[in-house]
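So this first bit is one chain, no partners, the form predicted alone, shown in structure tokens.
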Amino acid sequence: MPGINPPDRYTGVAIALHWIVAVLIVANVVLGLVADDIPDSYVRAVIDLHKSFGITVLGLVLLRILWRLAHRPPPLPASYSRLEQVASHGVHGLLYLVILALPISGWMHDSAWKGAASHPMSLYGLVPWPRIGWIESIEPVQKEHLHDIFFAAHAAAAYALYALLALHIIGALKHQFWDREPELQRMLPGG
């Protein structure tokens, strides 16, 4: 398998942000899926951790976008067809959009929760975190309706994320193992 030159790799910061966000997203998917199946005494802690991970992902992905704007990513290998290049850029763009939409829709959902006033939000139980004021101040019946709408948006974004992650992973593995391009080496830590 051919080697890879440093200019063909992502920067160390981009690599670190990619993998930290990926791990937090996987952990958050697990937390979201198990919340309904755990004893009631643990539900609040799991949901609070889910919220903390989501807000952390939001901050890190915003940082990653800023980093990407300031540090051009390495070009795609010349062997990629035009269709593969367009698909790669399209999937990456949609991933960024969905990764932003998930925590924002979750934050909106939480801000419309009827129990919000009696359960302040904090990151990791340490840092107070505000809810979205205009949502929190809506009259209760309308807020409950918005709570359902924002949850539906959050769930739809989660399903979109699953599909996009599958395309992203399948594409990377196809290029690495089928096409024999050093695709994974562009984003794996340690060179």
Given for the second form:
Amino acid sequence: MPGINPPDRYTGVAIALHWIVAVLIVANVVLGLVADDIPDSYVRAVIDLHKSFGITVLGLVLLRILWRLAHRPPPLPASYSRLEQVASHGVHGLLYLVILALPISGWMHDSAWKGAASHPMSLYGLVPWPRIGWIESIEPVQKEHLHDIFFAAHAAAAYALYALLALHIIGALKHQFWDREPELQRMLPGG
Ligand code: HEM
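Having seen the form predicted alone, could you now give me the structure of the form predicted in complex with ligand HEM?
Below: every chain and molecule of the assembly, starting with the one above.
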């Protein structure tokens, strides 16, 4: 594969944040989906880990957005057609939106849970983490209804994530192997 120069690569921090967030998101999709099908004795621990990963993703994505604002990403390769440029920017923008929507909707869903008061949230069993106060204080019947609505939003965001991830990965592989551009090298550690 041809080499690639620093101006065409993301910064080390952007690369680290990209891959840490990617791993945590994939792990969280798995944890969220298996939570319904595992023995009861594991369910609480799995959902608690899911929440911890999710809040971590929220923090890292906010950091990533701030980093991106301060460090312009490398320009898209000149070989991209106009359509590919628009699609690439569109998918990246929507991915940021969905990756923010997932933990926020999950946190809202969890804050509307009737068992919230008797099961305080804690990141990795180490750091106490608050629920969203205005949601917790809604009266119980309406809160139960919102609990369902927020879960529907959380699950819908997950479906949007699957579609966007598929486009993102297909696009990257197409440029790398079909067009033979050093696409992955832009976002891989090591240069
Ligand atoms: C990267 C962030 C996140 C991702 C990718 C994610 C993904 C998912 C997925 C795929 C599901 C299963 C949906 C379904 O059954 O159709 C789920 C369920 C759930 N999520 Fe998340 N989630 C994230 C963050 C959060 C956060 C921050 C919280 C709470 C603080 C949370 C709370 C929950 C809960 C309570 C469930 C229901 C689990 C069950 O009872 O089966 N999620 N999540």
